[in-house]
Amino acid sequence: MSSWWQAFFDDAYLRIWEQVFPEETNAAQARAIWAMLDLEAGCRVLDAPCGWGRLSKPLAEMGAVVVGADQSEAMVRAAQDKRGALGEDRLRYVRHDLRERLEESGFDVALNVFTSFGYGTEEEDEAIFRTLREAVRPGGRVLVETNHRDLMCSYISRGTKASTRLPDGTLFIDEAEFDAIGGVAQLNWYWSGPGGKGEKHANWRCYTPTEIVRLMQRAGLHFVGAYQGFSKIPFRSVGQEAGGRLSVVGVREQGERG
């Protein structure tokens, strides 16, 4: 991935993003996934990339055992720091770039949520999801969470910019581009408020639902299903959404080998 990628996800999108998702919103999706994948106290899970471990600190304090990984040093950094009084047992944190092969394996479940794949080449992001598939146990799952093309599209057709005013008054701009024949969407990021002004850009590659499945095969996973958001509920591109965010959960099969 071009150099972009060890700066995006430094403090400044910290401060933006962990008040778009309050610890409220964090412990409630949690909440969710668990429910999904019907975990159980003591199953081990890998969340990755973990970003500042707002979704791997509730799994934890549920009863999981839980390792999240992320290449930003800013991330892990603010993971740590909002740790609380879990030990190292039950909640661990490592940095790792996810187009290379983890250490640990093993997993009963393997997360990668809120869009995080589609930000280098096609061929990258086939390998996060082989780090993934080979991060768990045979009969474990994978479950990636993501936007996804019809819903870039679905946006598009009401105006490409939208504002938030975030709780500590800063306005946050969001201003995509859409490439529809490259695939490839343009992040353009605005705000300004109490904390200091700024702005980020980066390319996320636009894939539809039936090519994040095939490239969930291709990385060695069996396709189980894909769902709504963070529930049971199959997915349908219905509605003016295209059917919302879209949960794609694989498995790897019981007698493969790394």
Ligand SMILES: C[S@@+](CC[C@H](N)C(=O)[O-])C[C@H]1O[C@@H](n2cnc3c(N)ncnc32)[C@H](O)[C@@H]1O
The other form holds:
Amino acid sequence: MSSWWQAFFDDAYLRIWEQVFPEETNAAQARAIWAMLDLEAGCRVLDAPCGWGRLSKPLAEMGAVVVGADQSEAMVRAAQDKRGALGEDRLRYVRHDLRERLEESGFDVALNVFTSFGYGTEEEDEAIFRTLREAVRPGGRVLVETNHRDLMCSYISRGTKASTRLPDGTLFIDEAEFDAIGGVAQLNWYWSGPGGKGEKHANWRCYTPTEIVRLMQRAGLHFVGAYQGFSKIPFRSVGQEAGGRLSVVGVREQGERG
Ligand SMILES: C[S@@+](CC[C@H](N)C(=O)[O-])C[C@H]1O[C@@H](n2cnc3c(N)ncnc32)[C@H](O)[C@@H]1O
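Pass me the form predicted in complex with this ligand as well; I've looked at the form predicted on its own already.
Then the entire complex follows, led off by the chain already shown.
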């Protein structure tokens, strides 16, 4: 049976989101991830899922050896198109469903960035985290960076219907409905502009920070810490946005197999 997310990440998605994330923003995020995880030139990074490679490419340019994996044909094609002069020895892309184990392993770090789980069942999310755990070497770390339920509820409590004018003039409206019992938000996107109009709908399972840590632990990772966005600042649930975006780091302990 096919799931909504298998068709969702297409060329229309790319036309919107590459305007939200221009290259300068992606480079700044890559620098923040580098500093947060104390990465070093030559380190092996798995960016999974990688989308259109918005972080894979600047991380490879900074000196990491990067593999980007994503299930979307459109995203992997766009990532290849945008790879520039980087050789295959520095940056590679594979089309892969992360619910299944990757062929390659031994990475120093695996990244799961920009709310890239919660699209299906909890079992599927655990399988994705397990894939990341198995892809890193013993002592390797997994970084998960995401929106979360507390942040989502803070938006809803303010009654916000976010509307953004994108650089090409497109008006983008983001309207969410939240099923608090199921823990699933329905995201409703509408846009209209020079590139045409359209809409997309997605179901996102929004976990609390507590549940995200437990999910990583169930996948066999040991909890290292939770941080504010891409920083080393410990996460605290403060302010109007309940702490803002969350990063959780887990480690595959030394000596652990399989
Ligand atoms: C919100 S995008 C984020 C992509 C990227 N991490 C970024 O920061 O731009 C989520 C991505 O997850 C991918 N994805 C979702 N489920 C997946 C799965 N089971 N296996 C591989 N990729 C998946 C989608 O194709 C999409 O490109």
